[in-house]
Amino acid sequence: MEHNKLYDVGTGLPTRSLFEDRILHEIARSKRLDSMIAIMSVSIDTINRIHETHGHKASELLIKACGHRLNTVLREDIDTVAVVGNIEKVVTISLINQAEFGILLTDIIQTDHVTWIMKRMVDSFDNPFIINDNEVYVTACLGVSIFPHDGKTPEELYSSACNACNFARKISGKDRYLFASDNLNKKAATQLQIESLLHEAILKNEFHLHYQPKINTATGQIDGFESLLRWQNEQLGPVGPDQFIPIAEQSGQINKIGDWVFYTACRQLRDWMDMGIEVGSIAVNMSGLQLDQHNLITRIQEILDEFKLDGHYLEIELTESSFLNPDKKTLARLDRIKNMGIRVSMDDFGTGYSSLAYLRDLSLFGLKIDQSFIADINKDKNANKLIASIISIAHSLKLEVVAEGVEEKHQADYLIELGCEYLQGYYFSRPIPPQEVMDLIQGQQAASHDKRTSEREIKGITPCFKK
C-alpha cells in the first residue's frame, strides 16, 4: 500500500504524493544553494482519444511510453518525471486526464536550460509511438514555473505550471510551452528565434570576425590578436556572443559555427602574411563541446594545410568548464592539437571550476584572467591579492598570463608590476575589423620610432595605437 501510494502501478513512475515530497525537499535545498528549481506540467492531449479508440490498456501503455520518452530527455537520477493525472487532489486549474505528467528540474542556474529542455520534450513527440502494433502520434503542451519566482510551496508551483500549460493549449492548440512568468516567455521566444535564425547565419554571411590585440608588456608592442565572433542579423540587428553561443551549444550548431571561425581566422592570417603584415599569433575561442567531435583533429589539419600555416601561429582558448572531468578521448585530442604546435590556453580563469589540478596535468601554454577580476583592481583588496596569487601560481607552473578587460592606466600599471606577460582591453584597442588591423600595425610601427613615445610612459606601455 505504501509503495502504491508513492509509485504509479501502471508506469512505475512517482505519483503526485512523492512528486510533492521531492519538490519540498528541493525547495529547502535550493534555498541553501541559492539556486532555482523548475516545475513542469505536461499535458498529453491525445490520451483520451486513445482510450476511447483502443481501450484502457492501450492508453496505459501510451502513458508509460510517454513517461519513458520524457525521461530520456532529462538527467538520470537528478530530475523527476511523475504521473499526476487521475488524482483526487485538484489544483487551481483542473487538468485531470490531460496533465498526465509533472516534472521537477533541479539545480537550475539559468532559465535558458529550462527552455532548451522544454523544446526537446516537445520535439521528442514528433516521432510516433507503437501501441499494439499501431502507430500513434501524440501532441503535448507544457507549462513551467520557477522557484522562487512563481511560488513558495509545491502546491503553488504546480498550480502555476498548470495555469501556464492550460494557457499554452488555449492560445496554440498543441505542441507549445509557456512559462508562468511573462518575462521568461519573452526570453524563451527570443531564444527560439535566435536558434532558428542561426541555421542560416553562415549561408547569409552574417558572421564576421573582429580582432583585438594582445600587448606584450616586455616590449610594449602588439604581439598577436584574439579573434572575436560577431553576428549581424537582418531581423535582430547585432546579437552578442553571450546571447547566441549558449543557444548554439544547446542546439548542436556550435560545431558548424566553430569550424567557420577557425577557417576564417586562418584564411585572414594567411591574407595578412601574404601582404607582409606581421600580426603575430591569432587566438581562436573554442567551445568545449567541439572537443567531442571525432573529426576535429582531421579538420584542423585540413585547414592548416589549405592555408599553408604552421601551428605555432595559432592559439586555441578554452573556458575552464571545458576541462571539467575530461575523458580520455578529449585529453588525447588536446594532446594532438598541442603536437601540431598550436598553443592551448585556459580562458576566463577564475570564473568557473578553477582547479590547480587542471593547470598541473593539462600542460597548457597559458591562462587568461577574467575581466571581472581586472575591473576590481584597486577597488577590492581581495581582488588585488587574488590576481597576484593567480599570476604567481601560473608563473610557478611556467604558464604565460594574459589579463583581459584592461580599461584603465592603474590596472595596466598593477598588472605590469606583477609580471603579467600580456594585456588586452579597451585601454589599448577595441576589437576591430580586419581592414583596420593594418592601420593599427602601421600606427604602432610609426610610434615605435617616435622618441616621445619610446620612454615607456606607463612602466612599459604607451597606448599610442589606441582605437
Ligand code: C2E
Given for the second form:
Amino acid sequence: MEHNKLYDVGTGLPTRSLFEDRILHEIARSKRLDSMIAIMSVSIDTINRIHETHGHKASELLIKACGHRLNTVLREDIDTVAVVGNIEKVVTISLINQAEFGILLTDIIQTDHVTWIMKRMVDSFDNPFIINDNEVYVTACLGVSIFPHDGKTPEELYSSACNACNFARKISGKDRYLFASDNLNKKAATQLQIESLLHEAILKNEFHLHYQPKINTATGQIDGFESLLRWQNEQLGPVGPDQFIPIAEQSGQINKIGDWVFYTACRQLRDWMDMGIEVGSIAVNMSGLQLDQHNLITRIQEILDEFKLDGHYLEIELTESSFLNPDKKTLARLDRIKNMGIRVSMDDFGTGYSSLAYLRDLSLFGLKIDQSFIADINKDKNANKLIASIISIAHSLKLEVVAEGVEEKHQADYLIELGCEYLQGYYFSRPIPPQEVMDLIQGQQAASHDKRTSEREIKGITPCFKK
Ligand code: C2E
Ligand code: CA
Ligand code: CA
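For the form predicted in complex with this ligand instead of the form predicted alone, what are the coordinates?
Below is the entire complex, every chain and molecule, led by the chain shown above.
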C-alpha cells in the first residue's frame, strides 16, 4: 500500500504524493545551496481521444510511453517525472484539460537551461508512438515555475506551473511552453524569437565578421587578427554574439554558423593575401560543440583547399569547457586539426576549470588570459600575482600567451614586463570591419618603410614595444 501511494501502478512513475515530497526536500536543499529548482506541468492533449478510439488499455500504454519519453530528456536519477493526475480519473471522467505529468528539475543555475529542456521535451513528441500497432501522434504543452521566484511551497509552485501550462495551451503552433513569471516569459519569448530569426540569418546575409588585431609585444606590430561574429537583424537590430551564440548552441544551429564563420574568415584571408595585405594569422572562435561533428575535419580541409591556404595561417580558439571530459573521437579531431598546422588555443583561461592537466596533455599552442583578470591589473594585488603565475606556468609548458581586453597603457606595460607575447584590446583597436583592417595594415606597412614616422601612432597602435 505504501508503494502504491508513492508509485503509480500503471506507469511505475512517482505519484503526486512522492512528487510533492521531493519538491519539499529540494526546496530545503536549494535554500542551502542558493540554487533554483524548476517545477513543470506537462499536459498531453491527445490522451482523451486515444481513450475514446482505442480504449482504456491503449491510453494507459500511451501515458506510460509518454512518461518514458519525457524521462529520456532528463537527467537520470536527478530529475523526477511524476504522474500527477490519476490516470483512471483523468481518462474516465474525461478531464482533458488536466495536466498529466509533473516534472522536477533540480540544481538550476540559469533559467536558459530550463527553456532548452522544455523545447527538447516538446520536440521529443515529434515522432509518433506505436500503440497496438497504430501510429499515434501526441502534442504536449508545458508550464514551468521556478523556486524561489514563483512560489514557496510545493502546492504554490505546482499550481503556478499548471496556470502557465493552461496559458501555453492557448498558444498556436508547436512550441507551446511558458514560464509562470512574466519576466521569464519575456526572456523566453526573446530567446525563441532569436532562435527562429537565426535560421534565416545566413540566407539573408545578416552575419558579418569583424577583426580585432593582436599585437606582438616583441615587435610592437600587428601579428594577426581574431575574427568576431556580428549579427545585424532587421527586426532586432544588432545582436551580440554573447547573446545569440549560446542560443545557437542549444538549438543545434551552431554547426552551420561555425561553418559560415570559418569559411568567411578563410575567404577574407585569401582576398587580403591576393591584394598583398599581410595580416598575419586569423583566429576563429569555435564552440566546443563543433568538435562533436563527425565531418568537421573534412570540412576544414575542404575550405583550406578551396582558398589554397596553409593551416598555419589559422588559429582556433576554444573555451576551457570544450576540453572538459573529451572523448577519444574529440581528441583525435583536435590532433588532426593540429596536424593541419592550425594552432589551437584555450580561450577565456581562468574563468572555468583552469585545468593544468588539460594544458599539459593537450599540447596546445597558447592560452588567452580572460579579460576579467586584465581589468583588475593594479587594482587588485592578487590579480597581478595571478596573471604573473598564469604566464609563468604557460611559459614553462611552452605555451604562448595572449592577454585580451587590454584597455589601458598601464595594463599593457605590466603584461609586457611579464613577457606576455600578444596583447589584444580596445587600447589598440576595437574589432573592426574588413575595410578598416586594410587601412590599418597599409598604415603599418607604410610606417615601417618610413623610419621617421615609425614612432607615430597608427590608429591607436603605438609601435613602441620594442624593449
Ligand atoms: P571572446 O572570444 O572572449 O572575445 C573577446 C570579446 O571581448 C569580444 O566580444 C570583443 O569584442 C571583446 N573585447 C575585445 N577587446 C576588449 C576590451 O579591450 N575591453 C572589453 N571590455 N571587451 C573587449 P564580442 O565580439 O561581443 O564576442 C563575445 C564572445 O562571443 C566571444 O568572446 C566569443 O566567445 C563569442 N564569439 C564571437 N564570435 C564568435 C564566433 O564566430 N564563433 C563562436 N563560437 N563564438 C564567437
Ligand atoms: Ca576568442
Ligand atoms: Ca574572453
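For the two forms, the rigid core is made up of the largest set of C-alpha atoms that agree within 1.5 Å on superposition. If you're wondering where the values come from, they're calculated on a predicted model, not measured in any experiment. Numbering follows the first chain given and starts at 1.
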* Hey, does I432 budge by 2 Å or more at the Cα between the two forms once the core is superposed? -> no
